[in-house]
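In the block that follows, a single chain appears as structure tokens, in the form predicted alone.
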Amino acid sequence: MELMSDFRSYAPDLGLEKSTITLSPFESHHLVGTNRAKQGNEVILFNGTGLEWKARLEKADKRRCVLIKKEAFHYNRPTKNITLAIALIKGKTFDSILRQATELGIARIQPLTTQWTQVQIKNAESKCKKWQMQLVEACKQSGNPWLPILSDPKKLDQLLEEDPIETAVVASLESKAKNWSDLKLSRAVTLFIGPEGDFTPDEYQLLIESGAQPVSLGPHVLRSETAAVSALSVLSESINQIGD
């Protein structure tokens, strides 16, 4: 089952238990003020884990819109499971990234920094919020009822040190890459995708001594945002041709 209407909000305190919900200021506004959505419209709440509703607009306020449900559905939680570990990178480009990687459902975004990230956070808690909005709008856009966990940035060798991978594959140009046929996979699997410059030869081997799979995007040198996109693409369909 999908919910459809040209309206949709995240609301992250929805629950099953309620029959109204008030959204914040700024879900309101971009409801009311900038969708245009009119009293008596349907919209669609989502709360990011998976549970939705298909509402009634009572209140059409800027600041402070009420809905009241109609009916609500929740979504089971994928069994596939692809955490994004990305270097961090400038500009817009990370989050183009971040909302085509959300379109794409994957459960977890890990920012990192490397030896040759050019990107340097000075506010990371604000810098995050940003993001989180990134999320919150593919959601939005794609009907993806279920946000990405968004990890705080790390070191790529505090992650490896701190959070041991189990399956995880690692772009590469390397001769020694694999095929995507080639890969032992999982259900639950970390997709490396280093910054301009990609990762540094020490960084390669630490992540091929840690257990990822170098695999390959084929012969060009791609940008981190085609290489991203393209990588979760192929791993997420080859994930699919595990079975549950």
The other form holds:
Protein chains: 2
Amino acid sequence: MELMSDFRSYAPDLGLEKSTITLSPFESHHLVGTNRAKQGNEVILFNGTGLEWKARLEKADKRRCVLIKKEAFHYNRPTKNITLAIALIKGKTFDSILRQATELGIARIQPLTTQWTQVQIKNAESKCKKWQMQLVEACKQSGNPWLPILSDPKKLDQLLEEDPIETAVVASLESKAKNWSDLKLSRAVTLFIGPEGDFTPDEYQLLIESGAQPVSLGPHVLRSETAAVSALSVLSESINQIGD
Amino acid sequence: MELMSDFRSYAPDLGLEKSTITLSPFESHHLVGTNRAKQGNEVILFNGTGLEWKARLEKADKRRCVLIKKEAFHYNRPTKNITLAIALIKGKTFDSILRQATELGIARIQPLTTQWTQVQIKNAESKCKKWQMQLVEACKQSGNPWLPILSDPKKLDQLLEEDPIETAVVASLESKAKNWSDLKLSRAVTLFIGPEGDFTPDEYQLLIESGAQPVSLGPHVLRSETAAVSALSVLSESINQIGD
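Given the form predicted alone above, I would also like to look at the protein as it appears in the form predicted together with another copy of the chain.
Entire complex below, previous chain first.
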């Protein structure tokens, strides 16, 4: 079940014990300026960790909207926990992948830099802020009450050294890549997707040695956005079939 | 196995019995003008129906490239036959879906108009020509030797009246939608994806009465491009699991 309304706003400090909330200037502007919500309209507020309010817009102010709770709803935590560890890509494609991954309900995004990554992050903080906005926007549009966690970009080798991976899968064009049905999966999986020029042979080896299982995404060379959405979807369905 | 080279060109009139080929002006310009291939370079030619040549660029002419066969390779016809019947979408998103569907190896694309389709096709012939170019381009980039068949856009009700569907699946947000594992699939499946405003209840009913099985793509509302790529990927993997 899902609370439906034409308006959705992100309110991270929503609490079960509260009865009114004031939106951030950004969310206020989006709700009233862009989406033209009026006083008295019903708005769905979500905090990104499974709590939603059906609320009434009491003060329609472009910088400081105030809303009153009518009803609260708490979603169960998803039974799948998928992390997308994906090499940075130039331009708007990366934004688009973030949005699509959010629609598909993944738990965490780990941007990667690799040997063949062509993107340099000059201002990581402003980049992450921009990405965060894409995630929030995708939650609004898709009705996903769980905002994915956005981790700071990391070098692949550094990540593998610092964070031991549990169940992990890497999309691979190599001949040793397995079929989905031959993988050993659990409910918490990290999916690695390489850059446009793919991971280097050294990086593949490092991933495999760290426990990642190479999976084939079919006979053709997929672009990163196709690879990410395709692999996330089949992974999610494969986890469904594990049962409880 | 796949013939690899940095250059790929589309040559629909490639034949097993021939030994030289002249490219179209468009393909000649793309190969020599855009991709800067030089005389003597190795080029992979594909005819879109599973035949490839490894060829030598003999005459690097921007309007009329001539190539000589060095080796021919014929791919087995794919064992899956997926048709994507998808409602038209505004702007470049539809182009992007065509490309991604081609990367994923689908057999046919059937553009649909529906009650809530916001796109009007004024010049169907020029549109189809533009779409065809997207398919060829995606074949080149992904190394897919099979060019999807692009059918003329049709109204959904007209399509269902004229072409009886065999196995079909429709992405659905309705509560009656099934899980992938509960569908009855075969190796030839048509996948229906609605417009941004979804199919109307009447259209859903018509699809179901025509034999399409409603499938849920998860708890969130997916945009068309996410729905198409996600559903095609899971469908393809589900067909793999049918076995032979």
